[in-house]
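Just one chain follows, in the form predicted on its own, and it is written as structure tokens.
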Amino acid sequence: MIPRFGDGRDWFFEKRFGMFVHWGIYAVAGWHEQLQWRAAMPQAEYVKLAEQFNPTNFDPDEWLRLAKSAGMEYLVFTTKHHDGFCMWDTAATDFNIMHTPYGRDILAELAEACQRQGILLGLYYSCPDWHHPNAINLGGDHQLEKPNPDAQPDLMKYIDFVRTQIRELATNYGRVAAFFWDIPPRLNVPDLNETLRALQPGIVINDRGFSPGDYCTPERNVPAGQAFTRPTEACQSVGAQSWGFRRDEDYFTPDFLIRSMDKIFAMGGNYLLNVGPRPDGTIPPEATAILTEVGAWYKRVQESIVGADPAPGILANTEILTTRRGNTLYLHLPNGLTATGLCLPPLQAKPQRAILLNTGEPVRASVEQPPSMFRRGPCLRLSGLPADGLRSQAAVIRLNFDNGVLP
């Protein structure tokens, strides 16, 4: 079993799904949120994109209604990215939202909608900063090429932004149950993550900041293996080109989101899947449709992943992930069904009830030697499984059993 926090801090084991959203002025100008740097775009023309953020329609309760629908029960938000943008009213930057037409405090509205309809609220934090005069800016990992002319690199006066930055975020926007650094700075200040920790006692902090976290990241990546061995919480956005608004962007497909994320909760680790609003603050059609087809997955497999714990070893082919509840024993095939039937080594023993839930029919389950298992002697095997209605979709295939009968 994967370690758990204590502390008040165990939500992360029972919330297993969230929302990520990357939004700030890059919206304006739909191709990535990136756009600074990928584009070699100067800082005096990339400023000028808050004079149009103008967000009119933007409203959280339609975000967390949409969250809600797929089941998702957490959000990270992006408070400042890359860019230096802030996404709430700082006193120690005038570039942020109140320096817009919008003129409002985002995150203020966000946080109370998250206290409104019960979803805790992550916040992420760039350790990059291409718009601050200190930060670091010496051409390496997502660092400017060419440094503003305004630039003066002076990392401790830097940290001391950083410091004062995190406070607010921590103090004036209610119960902040998660904190996302991004773009690990390869240096040591552990104050930071303790400042965070002293002001939101029940906070998880990743592993991507400026000392160790509580939990592991991979990004756009589903890690091999069939159990984690440490907390994670993999990252995914709908879109394959950007995590920001792109007009023109390329969506994938839910099937292989779907694929992705059931091999990442069956090896025991959270899923964050990134939307990126337009610029007028409404998440674009695409995404939704996205979220809720994702969603209605989730929602009729949730009971493999919530309260389940991974449980290797129990077959030999490890294709099948399985993850267990007692004496209930979930089949995850993340890949989907490529036959009718399943034959399950070295488990010999029939289950009470054999459940697909992708839709709730019954599954045929006997105990034989199949064919394909003559030199292996009897197992289980499962049949009559709807292969073709699937697709490619990941399967997940529910067996209860008598006490004591699984290993």
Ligand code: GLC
Given for the second form:
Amino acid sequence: MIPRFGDGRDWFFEKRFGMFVHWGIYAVAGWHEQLQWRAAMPQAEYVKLAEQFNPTNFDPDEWLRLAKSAGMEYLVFTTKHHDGFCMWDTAATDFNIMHTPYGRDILAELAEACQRQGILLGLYYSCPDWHHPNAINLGGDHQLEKPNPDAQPDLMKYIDFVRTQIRELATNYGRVAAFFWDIPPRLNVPDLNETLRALQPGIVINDRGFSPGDYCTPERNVPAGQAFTRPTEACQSVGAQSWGFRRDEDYFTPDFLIRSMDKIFAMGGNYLLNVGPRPDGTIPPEATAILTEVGAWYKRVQESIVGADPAPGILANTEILTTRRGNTLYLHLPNGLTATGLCLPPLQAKPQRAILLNTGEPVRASVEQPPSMFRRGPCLRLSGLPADGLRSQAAVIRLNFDNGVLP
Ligand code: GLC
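Structure of the form predicted in complex with the named molecule, given the form predicted on its own:
So here's everything in the complex, that chain up top.
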């Protein structure tokens, strides 16, 4: 089991599924959140998007209703992405939401809605900045190749700007449960995380900032293995191309996302699934449909994730991942069922009950010597599974054992 923090940060182990939201002025162009860099758009042109940003249909309660209906319990929001545009009323730069036709503090509205609806709020903040004159843009990783006309790179001044912003974010918006730094700055500025922890006891801080932080953040990637050894939150977006709103997005299939979610959850990780709201503030219907389907699966199998720990080493077949709560064992088959039956050596006891959580249907269980296990002794066998309906969707089976059966 991954050691708990033993303090207010332990919410991270109880709330396992979160919503990531990438939203900024790049949504107006609807291409990619890194439009300015990846399409080499001059700053003078990029900043014009702020003049058009007017999300009159922004309703944070609506976002949260969608998140909750999918079983999500926390939300991480892009306060400032690499473009440097700030989605809150910051005193540190004018390049912010108050200087758009919308002119309202979006982060404040979102934070209030989170408090109302009991959703924990996490803040994403980009270390690279393509707008601030003192930021470093020398063509390095996630840095502009051609500096802006007003560029005066000065790392110490830029860090001071970040300090001011971090204080604002950790002071003015109520409880902040998580801080998601992006793009490691390869700098040692420990006071930034210390400030966050002092102002927000119970905050978890990720590993992309100024220290290894509290948790790892594999991105669009499902690491190999049976169980994580460090607190982990995998992130993925509903779209294959972009995190921000993209008009011509290539959306993932819900089954693909569910496969990766099940693997991450069974290994003890959290999952942050991203949506990119449209320029008017609404979540694209394609994303809503995906969340609805993914959420229906999550809610059916949630008991195998929340309050259950990875239990590697119980089965000989390491393609079946296992989680456990007391005498209850959950089998996770992230890639779906390959046959209508499963042999589970070295288990040799019949459970009191076996349920396929995807459908809620009971599963036939017996202890026998199947021919495929010739000379290897009897084992627990499950049979009569509806494999056709679960060819590609992660299947989860609950087995309730008597005391003392599980090692
Ligand atoms: C990457 C991308 C960024 C995105 C982030 C989400 O770091 O650069 O655009 O916000 O991943 O984890």
